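Just one chain follows, in the form predicted on its own, and it is written as structure tokens.
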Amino acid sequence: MTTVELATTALAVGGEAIAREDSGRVVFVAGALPDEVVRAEVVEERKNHARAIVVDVLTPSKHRVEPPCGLVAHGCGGCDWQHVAEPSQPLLRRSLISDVLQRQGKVHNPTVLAGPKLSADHLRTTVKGVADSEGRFSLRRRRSHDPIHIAGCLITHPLVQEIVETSTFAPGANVTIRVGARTSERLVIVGPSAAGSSVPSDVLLVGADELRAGRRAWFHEEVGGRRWRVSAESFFQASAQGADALVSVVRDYVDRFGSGAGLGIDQESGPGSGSTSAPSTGSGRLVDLCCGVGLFGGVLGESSSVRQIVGVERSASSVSDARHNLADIDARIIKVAMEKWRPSPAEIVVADPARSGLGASVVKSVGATGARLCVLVSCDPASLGRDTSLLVDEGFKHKSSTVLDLFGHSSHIEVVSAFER
């Protein structure tokens, strides 16, 4: 492997720190920050650009530190943001939005603010991992697919980490830790079955092929003044707090932004004004586009202002949870990938699709709802930039990005966007 030294310039949507060889070459380097001269081994080459691992740090950024975790000096490469001052990881994380939001989304002076403060510790309620050849759950090694048993975390929940110190599983096995940290309800699913596995008693145990057989696993989470039910293979945010986060943003922008959404024309889109934009007629209407286990739509549709809910979800199980959590208000839930989605007019979107974002044809899809209001939940920069570019050509406004910490000691990043038409 090549071996150079690289003077760092800023981050990349991934995380990793961007330098330029002599030759104009980007490289983009894991484990470096802005601001930095390292040494770094390269150990991918294109045409146009280059990938590269830090060894050794020559000149320091401000915002470096030591890992607090032990467990990185041993090769796990479970938190790759762990030379991060903990302070400085939401300033770089929203630094990082703001840069995408004006090269990608076309956003002049976008507004991107703090969401609320998080702890970076001890908050992961879910965990992935595989059995290591003594059946512990470990992590992988960072670039490695060995495993690393990962006694101590830094990031898991404590009801998490008793499972990781005292259980057992088939060596090789895939296993899935799940827990309710405010009802203490744990789960744990393993592949390709449950045999082999030894985990504490108050623990609900299931394999993968029990789930394909059809067999019915979930525990229950409280968010936001609700009790959700979260089956096996349901999506849920990976830490209570930071759902309250989320929830709390999505309320407030839509609280903030909503409150003309029942108007139907905007006073700048009537006749003569050039737009072709469908007025809403959606009365009290909000589509939860990707609506998981209903938590968005079940939080919101308590509002005095939304009438019905209309969940659109394309996985099996959180269409059930879904129906399950939301039987209390008047909500529609829709078995359906958000591609195939027909829309209908409503006020108010709120979508939280996966890392791949909405993307064109899902975007012509919440226009053609007349909504005058657009809430973007992003988990992936590039998709948000994307996305914001789209919407920005619909004939949305970017009106403001909050950025949360929910990943603590990682560069992923979670940012709400409200979008006003």
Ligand SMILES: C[S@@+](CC[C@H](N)C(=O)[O-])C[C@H]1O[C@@H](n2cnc3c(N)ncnc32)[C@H](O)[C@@H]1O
Second form
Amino acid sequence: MTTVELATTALAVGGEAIAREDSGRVVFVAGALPDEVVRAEVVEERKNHARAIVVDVLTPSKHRVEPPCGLVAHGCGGCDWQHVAEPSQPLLRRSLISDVLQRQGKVHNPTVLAGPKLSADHLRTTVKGVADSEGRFSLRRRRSHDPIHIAGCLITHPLVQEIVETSTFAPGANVTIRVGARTSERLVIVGPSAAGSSVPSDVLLVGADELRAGRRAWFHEEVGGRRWRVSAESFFQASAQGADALVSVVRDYVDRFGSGAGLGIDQESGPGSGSTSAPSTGSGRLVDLCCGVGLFGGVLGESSSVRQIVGVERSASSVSDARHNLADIDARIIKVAMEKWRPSPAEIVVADPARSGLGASVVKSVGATGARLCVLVSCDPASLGRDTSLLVDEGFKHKSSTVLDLFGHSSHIEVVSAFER
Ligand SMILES: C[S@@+](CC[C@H](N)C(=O)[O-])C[C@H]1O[C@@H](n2cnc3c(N)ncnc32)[C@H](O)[C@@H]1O
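The structure above corresponds to the form predicted on its own; please provide the structure of the form predicted in complex with the named molecule.
Everything in the complex follows now, all chains and molecules, and the chain you saw is the first one.
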């Protein structure tokens, strides 16, 4: 492999730094920051771009630090931004999102705000890994499939770390650890089976084979003032504090822009009027698109101005949890892939899709609800850019984005954006 000297200029959506070779070819440099000179090993070459990994930093950025977690020096590949100073991480995330909204989203001078301050350390309540040859919970090493035991990990919650340090599994097993930080309930899922596992006595241990055979297993978490049942196969946010922050930003946007959406105010015409910017019906309906276990719908459904929640979700396990979790409010959870969802009139759509984003057909469906407010929760900058552009074409105007730092020491970005029409 070739080693090259590169001067980096900007941050790419994947968290790497961008450099341009004399030929004009772009190089994405993992482990580098903007405004650095680095020596890097080229690991992938394409016609228009290449990928490289930092070997040596010749001129460091002012944002660069020694990784605070000792596991990085031993090769742990769990966090890709350990070399970025903790106070700089939110700044870099915001500047990246501002850039994406302008370049891809066609938003001139976007408002991009900082979310609630969150610690980067010891928050993570879910971690997926593999058992090493001694059966110890491990992540993968950087640029390798080899496992590295993560005793002393900086980001995992203490309830997770205790399982990491005291449990053993069959070598090579796939292990997912999930805990409720506020309930202390703990669940460990082991694939292909839980045979040969030893975990602390309070932990609910379940094999992937048992789940496939229909066994139900769950833990509970408390977020946004409500208690959530989360089944082994259901998505839940990666920390309780992060989920609280996310819920509070979404709720703030609904409070701030939702009155203009007509919540609780009866109007005459709805999406059936044929206009793409049809006014809302005033039914007080809020769609929670990709609702998971019902997090946003459950919290927003407690508001007196929201009369009904419609949850849309593809996973059977999450649908079952959402129906259970939202049993005390007027909520209808539809088990359907969002691409096949048939929209009904609503005032507000809160959408929290997977990394691939909403895409063109689902943005059309959002428009067809007649909603005047769409609150989009994005976990991938590139899909945020694409969805923003589609929402703008659908007649929505970008009002504001808030960038959350849910994944400290990682380039992973979570953004909540409000779009109004
Ligand atoms: C990022 S999670 C958000 C869940 C929930 N809003 C929360 O905060 O806990 C995305 C959810 O979308 C669901 N999902 C993924 N693709 C989907 C699709 N095509 N149609 C419907 N739901 C989908 C996943 O099962 C998952 O529950």
